[in-house]
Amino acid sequence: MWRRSKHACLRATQFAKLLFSPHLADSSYLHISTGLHLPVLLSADVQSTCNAGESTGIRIVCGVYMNWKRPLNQQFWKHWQRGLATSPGATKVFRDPRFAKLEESDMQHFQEIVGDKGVIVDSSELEVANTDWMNKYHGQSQLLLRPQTTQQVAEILKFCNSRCLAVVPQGGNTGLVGGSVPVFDEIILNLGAMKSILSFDEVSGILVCEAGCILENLDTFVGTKGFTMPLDLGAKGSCQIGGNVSTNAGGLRLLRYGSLHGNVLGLEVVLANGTVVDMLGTLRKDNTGYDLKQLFIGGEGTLGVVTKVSILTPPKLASTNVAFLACEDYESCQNALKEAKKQLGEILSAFEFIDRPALDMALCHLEGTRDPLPSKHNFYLLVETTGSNEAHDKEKLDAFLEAGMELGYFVDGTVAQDSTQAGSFWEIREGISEALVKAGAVYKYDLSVPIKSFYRIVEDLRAQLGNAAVVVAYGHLGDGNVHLNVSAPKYDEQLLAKIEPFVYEWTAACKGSVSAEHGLGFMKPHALHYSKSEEAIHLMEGFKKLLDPKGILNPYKVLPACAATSTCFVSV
């Protein structure tokens, strides 16, 4: 019987390297006792035992004991490697042995819940659902379920919890950190069929809808009523409001309307055990106890599945102006932001930043785009105002532009003359992410940093990488959110080793956040400690254990302990 060891705490990456060490002889045996929610790191004495090729085995003790012994032959390695998550940029993890394998009886039960049309096993549809938008993360799910009601979601989760079948909630699958696709063979729970608008109050502007509603469709609907959605994203034509809420999506309007933590008034959520929690309030003020909905805004589907949303929509203002401005240095961009806040005040709705390499990406890879200005410059700003009085707004914008030119902040610029030209400016900004994907492999970092440090991370990373890759930056300068991107011909571990942990350490040093708006997903759980204290992470883990004790909801995501889950046996 193995005893608990105080060396119960080491990294799964080193564990994985050890398992594939050429020093492991085929005749060796593997003995593993491992915790399901703790990272594992092999101690030096264990490594030397393994490297010596001794048959006495490996001992890892992390609190949960599972003994397994089998010859490490080629057949073992073949199946073991198949069970590894190998998405670039993330710690290698092992399939959690608590989770059951899908059986034929399970399929029959799901058909009883959602009908034949709600059970998707077609390989082409599964291939799309298993792959993220950037083609970076690839799952192995053999089943997609498409419920049409909250009750069906509840019945699915209740059954999955009883069988310990892992589930990945999925909306439009437009995320950038691998949060909405399986890591292994988790069941995909797609909310796309739940797309009804339930109510809209034309006095208060409060919208109640199901989670599968596409953001752009909602914006069109409330637009006919004289309102607008408080968030706007480049993926608005595909992303769903449930996914927006679950990831606390930020976007282009956050400067004006704030985050979803303030705009979402209520939620309906289904917990892992099938319990439906009705928090679907429509009140601006409700100070009765803990505001539980906030746990699920940004929870990335790890605590519960959002099925309905109540959200406050602001009035749609009649006057919109968009300017595309050029600056020669980053200090001028900062000064321009200060001037915009002073001169434009309440009508300032967006203040976006694009560096020249990012603009070149868009011009090169997006069909129909052209440079808004006749000559090249180092930096560009896209400034938008929205208001109710066109003459008043134009007067304020003109004053801002005149002051900026006189002070030397801008060296060139143009103001959109109509909605078509304004749209072409926004297509450039919103299309950069798509252009980067078309250019090849891309390492994306969504950082929140002090505005004074916004571009310094770009310069420092370029110095770090040299000619190994192209570093581009764009983002929401108005709220300090820089989208740092490294473009390369292909994903490469040596390149990644130069990027990480450099980027995360740099961000932590200036007290920034490693995820401003994209979330953590599968890409960043190992980096959470750069932005959150050990005590805060332990509290998060406590919520996870309370609401999802079997860990079936979106496993291997968000929390470092869950991402480091390891298995100790493989079917051979």
Given for the second form:
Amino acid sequence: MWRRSKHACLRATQFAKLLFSPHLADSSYLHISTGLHLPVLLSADVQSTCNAGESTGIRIVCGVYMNWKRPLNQQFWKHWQRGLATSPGATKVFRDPRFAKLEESDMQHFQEIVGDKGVIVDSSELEVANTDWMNKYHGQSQLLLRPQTTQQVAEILKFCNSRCLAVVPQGGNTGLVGGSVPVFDEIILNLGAMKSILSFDEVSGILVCEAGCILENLDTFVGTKGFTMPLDLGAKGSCQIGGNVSTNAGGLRLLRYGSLHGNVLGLEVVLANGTVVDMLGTLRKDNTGYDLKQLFIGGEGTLGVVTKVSILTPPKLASTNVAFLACEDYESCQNALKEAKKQLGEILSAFEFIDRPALDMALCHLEGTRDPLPSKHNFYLLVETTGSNEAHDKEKLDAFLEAGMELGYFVDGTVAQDSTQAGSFWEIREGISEALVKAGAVYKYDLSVPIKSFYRIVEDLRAQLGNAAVVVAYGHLGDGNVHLNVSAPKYDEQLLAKIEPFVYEWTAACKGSVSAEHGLGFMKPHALHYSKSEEAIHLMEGFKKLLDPKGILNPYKVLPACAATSTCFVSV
Amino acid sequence: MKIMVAVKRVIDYAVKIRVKPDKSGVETANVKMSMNPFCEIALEEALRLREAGHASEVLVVSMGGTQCSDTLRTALAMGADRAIHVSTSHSLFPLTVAKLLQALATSEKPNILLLGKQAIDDDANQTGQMVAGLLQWPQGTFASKVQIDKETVGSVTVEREVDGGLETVKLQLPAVITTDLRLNQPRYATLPNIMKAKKKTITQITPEQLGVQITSDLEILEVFEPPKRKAGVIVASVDELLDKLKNEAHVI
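Having seen the form predicted on its own, I'd like the form predicted in complex with its partner chain now, please.
Every chain and every other molecule in the complex is listed next, the one we just looked at coming first.
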């Protein structure tokens, strides 16, 4: 029996070496000894994530192929099965054995830090916190913590770091790449209880608040003072500002107000070892030293936990106009964008794109929506202007609409006559995501591509998939960001194989981004190399090691090296 | 058959209303204005009646300052054939509006006068009833369904929403109908129509030309915000509740 196994083992080893050799400096890194250790095979699309410099052995993301007839022992099997990530469509990962398991003494310690209110072990609450918004990723955390102050966050992290307990920072849990839910039994650190607004300067519009404030609430608050939040997204009723900052959320108004990298003036973060770093400046200009906060904006909770945010809010302008326009072909959409920038220029605040299948999806699954236009068209544009003078803005908008109609850019359209109508147009655009989730399984891709190629990828993917699924596209045409979604009755590995890596390769070919605003989370670390160079990825890994040497913050996510955490040798 | 629709320009329903510091009224400067939602429903009903072949012309009317033309343009963009603007800078109250509408109805001779049941700024719910009285026309208010039977010429059936439920009345034309929320969902004004509306004429007319004197029979004394709701209190026991009801709220 052993001899047969040994033979199979050696065969697998040879095969693995063949796969690995381009990446290995020294093939002796493959410490395969027979009997106790299992050789593993790589799936093709993660070869490039292999990190040859690691002295702990090859870290790989893989499925395990076994050649022998009986398991070595029962305990091993259990360990292996538990190690597999549970969701379909996710790469199979092992639970990192370096992380400790939660014990009773840990629970007591947490109770001392956050009190009874802050420790949640109720199974129904845990289930909600363990599941992502798209119901695609399901974690197995046994503990949810809700700290109320930064000090508590610091103490929690210091303790977890010392015990090597993995932690997932969580806000509104509305992320779309599985970055806010545990993969295995990581402790969920939910910041929702830290929701105070600390200060607001009515002259400069600088708002300082805690990370757990819900975006819509902040918008309402600054709205009463005559200001508006610089970002707006469909999830605003649930998403929290800490999460927005950690994912560098884009949204509908990036075209007008720019990204969070520009609007966030300061942060207070807690590092993995419990150190509180106060960078909570409220200054518009501050060139003193390296701008560290930029690392945490978009860091997806892997470099530190954001606990306070200082953000610049623009004044809320009185006059808003929303137009819903129909175009026959994509070329007209591009021309309309050019014309809008020319004619509407400084008052343009949103330029969104919706294709017919996306509109159908929204009308079908969202209650109370109706087609704004009497007949069906191929493409739709949602154009919004925001300015200080109603009469001037109406004039500019009229000029744009007349020019567009005359030049044949749009074939039909409507302008919202009151806020109810404007709201209904936005409801359609903001609700497409929700409609897709209601329709069944959805594979989401969020790509930045040159505006010229924006729709070609949709057409190519449709040709590729045929009748297997419905491909819809919508997005921020003004920013060159297309949300490509594939809707199918249920998640299916075969369908996924047709979509990936086709979509990523297509994007890489035109030097686009495989994740324009959604981030990498759990879904896309393996695709990072399509958009970033090896050297850049290496540097990112360096920062991760520096700020979180034990890797306890949001493990298995963002960086390819972190996604492929376990050693390929599971010792029993 | 001709249908006349009266529309009012009001503060957009989604705007947060602020009271002027001198308490003489609400802030209207630099605030988004739009057509009263119930007037929109009335206009939509008129357009549907015309599309069904019951009417040949939809005439829309508004009263007030120069900005009324915005509201009338919207109405024309939705599909009205003609617009009349009664221009005046005086503040108008329901009885005055009713008198002006009476004068217009006498000259234009519509078969149906459609209005929204009330305006969202004053919530008066008086104009429709008053003009029906002045014209001595039958009225069907709070309409949730309007039906014209091709057979029985000269009458309209209106289903009204009343406290007890639904009441159906048959009115001899000419009649006044005021619309309620569930009557229809107004259409969006499409671009080609918005462009066409720019070329349609808005007839300007003054109250003097209509022979109506604008007298304010009402005077606004003061406008103030309602008192802020006090936070609720959670009581620890039934005894405490009884005590509070007796000694603080004085209800038992």
